[in-house]
Structures are given as C-alpha cells and as structure tokens.
Amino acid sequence: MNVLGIESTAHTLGIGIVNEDEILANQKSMFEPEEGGIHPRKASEHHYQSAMEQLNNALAEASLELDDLDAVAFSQGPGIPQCLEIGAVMARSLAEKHDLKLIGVNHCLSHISIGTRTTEASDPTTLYVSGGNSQIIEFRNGRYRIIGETLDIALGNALDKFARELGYPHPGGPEIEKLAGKTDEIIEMSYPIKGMDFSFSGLTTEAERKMGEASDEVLANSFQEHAYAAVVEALERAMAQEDSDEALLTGGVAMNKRLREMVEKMCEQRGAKAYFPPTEYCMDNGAMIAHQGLIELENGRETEISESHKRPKWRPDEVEAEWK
C-alpha cells in the first residue's frame, strides 16, 4: 500500500511517501520566520504556497503518480489551527478526488512509530522533545500513557525563546548547540525538573536574566545542560517505574548531540539499550505522518470526511492504539 503522508502542524509542511517495504519520499519546506517566532497565518500561507511544489517533489521522488497511491494521511493534532487546517483542507481534497482511503493521526505518536520504524527499537520508553511538545510516553493497556510532560513551555520553544533573546534567528535549538560548543564552562542555574514533569519558563527567564553576566557560549552551555539532564532524569525514572530497557529519543530537539549523548550515558549505566531515528525523521515531516497512516489503515482504522477536522489540543494518551 502505497501511503502519502502530510505534515503542516507548525513550521514544517512536510509530504512523505512509504510503503509497508520503504520510505520512497520524504519532501519538506519550513516557514522561516524573518522575526520573533511562528506567526500562525504566515506559516500557514507558506503552507498554502508551498503544498503543490512539495507534492510534485514527493511524487517525482517516488517516482509514483497520484493513482498510484493507495490512501493519504494527515497530522490533524496537536498543533497550531491554521497550519493543521491547510493539511486537512488538502488530504480530504486529495482523497475525495483521486478516490484514496483517508486517515487522520496523531502527530505525537507519528514521532514515536517513525522511531521505532528506523531503528531496532521494539517497546521503548520515549523521549519526546520538539518545540511543540515535551513529554515521556510509555505504551500500556492499550493506550500511550504520558508519564511526565512539561508544565509550561516545550523544551524546543524554550530554546527558541532564548535564543530570539541572544539575537539568533528561528529555530534557536541549533545556534544554542554551535554556542554551547564552544566552552565547557557552566554556571548554576535552576534544575527544571518536578516529579517526573518538567518546567522551562523559568530556566528561560533565569537564562534572559544573566546575559551581560556572562557569556552566550557559557549561558547557552548552562542552558542546555541543567535543561537536558533535567529530562534525562525524568526519562530514567520513567523506565525504573516501567522496567523498560529501551529508551527512544525523538522529535525535533533529539537531533541536540549533546542530548543523545546524556541519554546514551544514562542507558549504558542502566543496562539498556538507547534508539535515535536519523535527523531527519527526528524533526516534522512527511515520511513519519505516511507512516503511521500505514499503519493505523493496516488495522482497519480510517477517517470519514465529516471526521477529519482539525484537533489542536489532541494528546497522545487520547488515542486508542489498536495497531498495538
């Protein structure tokens, strides 16, 4: 079965192709923002201007023309209204006019199946990081199970936030890495973490508040490695409660080397085994939404037109995982 994927929950309008055998495309363009952050009716014209172009591209990749595609599948939440609409408003055009079967899924778990896809990970606890969503998910009783979430802000939107304050641009994530890089000098910081949440608000502000106290490298070093053991902690005491020895590290902040190397550390002490997806399924695309579209139309879930509206708020553990 020949599935197409659209990703537009934020940034990213991202089409992806697969099959039960291999990834055949996976095409992206992501709305960069000239300042400040995501402004939600400008990404989304971008996800308008752009959709053609990156179907055509998908396709070309694949070498596939529409009938030959089987179903279409869209992330239709959690993310921002406008940006999830024109990926609805676009997969039911698609379905309804080229006859293909149509499933919504949830972008959360679509990170955690690409993961296990492109790894050998089977039943792994996940780490979720990205700028959207912060959060520990372990698989049980039929449902995924969110073990501890950030209590504010996204890890990912913290450093993007940090970063605007230091004057580099969207995404921050990966200037906060090239500035951590360059020292291995920390200074003392609030620990973000709360049971097995987290909350970064407030290493944010606290980071804000000491720029001219020292410099960015040593401020974004501090950042990055009270924020990251912070979640690493939370991640381990989640897979002592499961007796988990898997660990999956996904979304768009576990392509931080820094991050998978705390996490790496933390499993080789507890004898376990830890999985990172390439980069480029880490961060939103296509291929993962296709690929869970596969997979949920493979145990006979599908979603009718009047069914497929958007679901800004639509949490992980509200799904019922049959394909488990």
Ligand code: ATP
Given for the second form:
Amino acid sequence: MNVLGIESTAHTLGIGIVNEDEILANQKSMFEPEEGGIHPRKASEHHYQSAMEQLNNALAEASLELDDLDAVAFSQGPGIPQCLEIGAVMARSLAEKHDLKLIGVNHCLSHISIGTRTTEASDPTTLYVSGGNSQIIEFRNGRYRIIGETLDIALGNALDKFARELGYPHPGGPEIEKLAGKTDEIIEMSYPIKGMDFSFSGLTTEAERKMGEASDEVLANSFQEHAYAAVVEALERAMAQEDSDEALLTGGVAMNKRLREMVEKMCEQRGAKAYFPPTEYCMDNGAMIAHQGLIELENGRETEISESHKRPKWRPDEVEAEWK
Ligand code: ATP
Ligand code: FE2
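Go ahead and give the structure of the form predicted together with the ligand, now that the form predicted alone is out.
After this comes the whole thing, all chains and molecules, with the earlier chain placed first.
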C-alpha cells in the first residue's frame, strides 16, 4: 500500500510517501520567519504556497503518479490551528479527487513510530523534545502514556526564545548548540526538574537576566547543560519506573549532539540501549505521517471526511493504539 503523508502542524510543510517495504520520499519546506517566532498566518500561507511543489517533489522522488497512491494520511493534531487546516484540506481534496483512503493521525505518535521504523528500538521509553512538545512517553495497557512532560513551555521553544533574546535567528536550537560548542565553562542556573516533569520557562528568564554577566557562549552552554541534564534525569527515572531497557530520542531537539551524548551515557550506565533516528526523521517530516497512517490503515482504521477536522490540542494518550 502506497501512503502519502502530509505534515503541517507548525513551521514545516512535509510530504512523504511510504509503503510496507520502503520510505519512498520525504520532501519538506520550512517556514523561516524574518523575525520573531512562528506567526500562525504567515506559516500557514507558506504551507499553502509550497504544498503543490512539495507534493510534486515527493511524487518525483518516489517515481510515482497520484494514481499509484492508495491512501493519504495527515497530521490531524496537535499543532497550530491555521497550519493544521492546510494539511487537512489538502488531504481531504486528494482523497476525494483521487479516490484514496483518508487517515488523520496524531503527530506525536508519528514521531515515535518513525523512530521505531528507522532504528532497532521495539518498545522504547521515548523522550520527545521539539519546539511545541516535550514529553516522556511509554506504551502501557493499550495506550501511549505520558509519564513526564513540561509544565510550561517546550524545550525547543525555550531554546528558540533564548536565542532570539541573544539576537540569533530562528530556529534557535542549532544556534545555541554552536555557541555552547565554543566553551566548556558553565555557570550555575536553576535545575528545572520536578519528579518526572520539567519546566523551562523559569530557566529561560534566568538565562535572559544573566545576559551581560557572562558571554553568550557560556550562557548557551550553561542553558544546554542544565536543561538537557534535567530531561535526561527525568528519562532515567521513567526508565527505572517502567523497567525499560530502551530509550528513543526524537523531535527537533533530538538532533542536538550534546543531548544525544547525555542520553547515550545514561543508557550505557543502566545497561540499556539508546536509539536515535536519522535527523531527517527527528524533525517534523511527511514520511512519519505516512508511516503512522500505514500502520493504522493496516489495522482497519480510516477517517471519514466528517471526522477529519483539525485537533489542535490532541494528546497522544487520547489515542487507543490497538495496532501495538
Ligand atoms: P512539534 O510539532 O513536534 O512540536 P516542531 O514544530 O517544533 O515540532 P521540530 O522540527 O520537531 O518541529 O523541532 C524544531 C525545534 O527543534 C526548534 O525548537 C529548534 O530550535 C529545535 N532544534 C533543531 N535543531 C536543534 C539542535 N541541533 N539542537 C537543539 N535544538 C534543535
Ligand atoms: Fe513534531
């Protein structure tokens, strides 16, 4: 079954195509704000304008025509409403016009399932850290449970905000990583962990207040060390509680080398395995949506047009995952 997947929850418009054997295409175009964070209307305009081009790129990459497709999957939520709308409308139109099956999938679960497809992980405890989400997720009793999460803003969002304050462009995560790589010096900041939950709003304010007291490099390094140590400690607690011997790191922030290093080391010390999907599948992408759609269709799920509305606040633990 050839499934086309459409990702449009935030800054990325991604189109991927997968079947049971292969990931056939993964094309994307990212909205890059001239200043500030993601402006919902401008991001959705970007998605609208790049949709046809990315669709054609994906079909060309897969050497397929629209008529070779069997189904279309889309990110139904969670995400920015205006952005979700573009993906949903595009999916509905393609499904109707080309007589394709339609399936709306949860974006967070798609990050996990592409992680298990592209690594050797089978039943991991997942640390999912991106611009909009920061959660520790574990499959238990028919559902993916969120066993730890941010109490305020997402880790990627905190990195983006702090970088913007320092005067660097969006996305801020890679900018902070570059700065941090230039020093080993760390200054004391608060350590934002609460049980298996964490919070980054206070740490961001604190780092911003310290601007001028230390160099950008030292602030960036200190921010990374404190924030990443907190999520990795929470992940370790979660793995101990769940008696888990596999960790999966995913989401845009999972591309960070220092964070990968910390997860790797923690797993090594516990005798567990750490898994990192290739970076193109860590960040938002269409292939993960297509793959999640494929799994759900194989399990007899389908989304009626009348049920295909956007779900901006859809949490992964609301989904009954009978395919697992
Ligand atoms: P979601 O919809 O899942 O919340 P998203 O819209 O934030 O995802 P992603 O591509 O998953 O999109 O993640 C983008 C985030 O990843 C941004 O906050 C960006 O700063 C961060 N990021 C990207 N590269 C790095 C890096 N090397 N180090 C740290 N953070 C990074
Ligand atoms: Fe994402």
